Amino acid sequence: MNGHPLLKVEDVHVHFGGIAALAGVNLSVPEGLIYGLIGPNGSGKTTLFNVITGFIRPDRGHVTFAGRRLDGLSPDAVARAGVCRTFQSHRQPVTMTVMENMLLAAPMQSGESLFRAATRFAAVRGEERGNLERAYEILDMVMLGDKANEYAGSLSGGQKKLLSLAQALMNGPRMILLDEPVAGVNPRLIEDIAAIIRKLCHGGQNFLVVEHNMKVIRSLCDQVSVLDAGHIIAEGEPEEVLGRQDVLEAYLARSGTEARPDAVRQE
């Protein structure tokens, strides 16, 4: 890990009409690390990552990723410049098998063209089958080799979760923003998706996870920032923020719990 910025967010605004979403955002993502980004519900952490990966464009401010402006891409180009996400609920087609919804993440794929199906067969044939490959080498990384041939709405809610992880692998990307990976998972198969992730990111897979189980945080990221009412509130190591006074009153004042300075650590 050399800790050097990859991803700058720097003093980024987004209203909704007369609601500050995002009030002067800076983050800073080292390379190298899992980082997360915690917060209470309706803190701020959706938009933000609406407004890296372009589908939302801040009001002010601007998004860098490996020096590059992201800030007024679509998000198709964003991914093209290497940052990719997940989302909270499923977007897979379920009716389309595993295998299929790998297939239809491929990026720029040449048989798309029918001119070019066309007149390139012998190439766009070459392309498919190293799709195929890649898909099915993503797949085993992810537990889910076996799965392939099963349609995707037969997957459980932690599979579906790693079918989105795999997918965007597929693009090849040098950031992957996680939202809520374990969110609604069997207990069982979250260490399983945390050990994944930990065994992408040592392989040089960055990841900026937004996550509300703070057990998986504490022992998943290797640093944080708190977003709390569209601000960054803190930032460093995990189990220092989580021990923060302020952050415990941020994160639990909306939930009405007492700020106790086990509470977070408990969730």
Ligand SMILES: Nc1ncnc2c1ncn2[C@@H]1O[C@H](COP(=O)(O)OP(=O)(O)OP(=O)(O)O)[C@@H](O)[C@H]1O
Second form
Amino acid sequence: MNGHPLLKVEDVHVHFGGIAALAGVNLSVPEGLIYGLIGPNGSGKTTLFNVITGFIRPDRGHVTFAGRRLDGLSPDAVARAGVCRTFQSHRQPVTMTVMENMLLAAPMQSGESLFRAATRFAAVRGEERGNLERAYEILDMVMLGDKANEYAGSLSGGQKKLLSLAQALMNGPRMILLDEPVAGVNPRLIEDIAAIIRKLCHGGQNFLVVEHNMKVIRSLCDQVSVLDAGHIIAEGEPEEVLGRQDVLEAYLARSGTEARPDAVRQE
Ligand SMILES: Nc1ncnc2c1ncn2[C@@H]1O[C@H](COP(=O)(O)OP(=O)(O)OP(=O)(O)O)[C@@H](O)[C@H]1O
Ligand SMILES: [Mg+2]
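Cool, the form predicted on its own is there; where's the form predicted in complex with this ligand?
Time for the whole complex; same chain goes first.
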């Protein structure tokens, strides 16, 4: 860590009609960590991911990554700048195989231009081979090595989450944003997913993780920030933050959500 945050969000505002989904959000994520972003349902976590990754342009504010402004860039340009994400719900075409989904996620280089592709056929073929090898390596890393030829639709919920992570890794990003990586996943696979994220982090991969499972947040994250109604209300180490009265009250105020307050208190 060099003291400068890798990802910096400054005074970000997003409105949907009359709703302020983000109302002046500031966030500093240092290099080398698994950083958690938590908060009750509807507090703005996915909206913040959408802003960082170029899917939503903020009404106000800036996003900086490794010293470079991201706000205003397209999702593809953000990915090329080193930030990739997974989505809260499954998006993979279910009638394509796991490997086809992986190749779909591969960054295009020489194949980007048809003319270049036609004139540099050998280079394109070489790139395809490279992508294929890389995809197998990544699938092995996320325990999907034996699923390459199966339809994405045949995977369990947890395996689909792992495929999303694997697809993000195809781009070789410096930071990955995970939107609820263990939601709806069976407990044994939750442990495996957490172990894979931890291992990737030890290998130098940076993560920003949105998750409602507080046990996972506690075991995985070095630091967390709490969003409530579009405002960051707390930040620090998980144990300290999850023990705070105002954080508990934020969850209580929105009881009936998936993120029940008992999950904050007990786990
Ligand atoms: N495209 C949209 N159009 C209108 N309102 C939206 C849109 N996306 C999000 N919102 C609203 O913005 C607020 C924040 O939503 P967001 O999805 O960011 O919350 P979240 O913290 O990710 O919630 P959850 O934990 O349930 O996934 C909510 O009030 C939501 O209804
Ligand atoms: Mg969300």
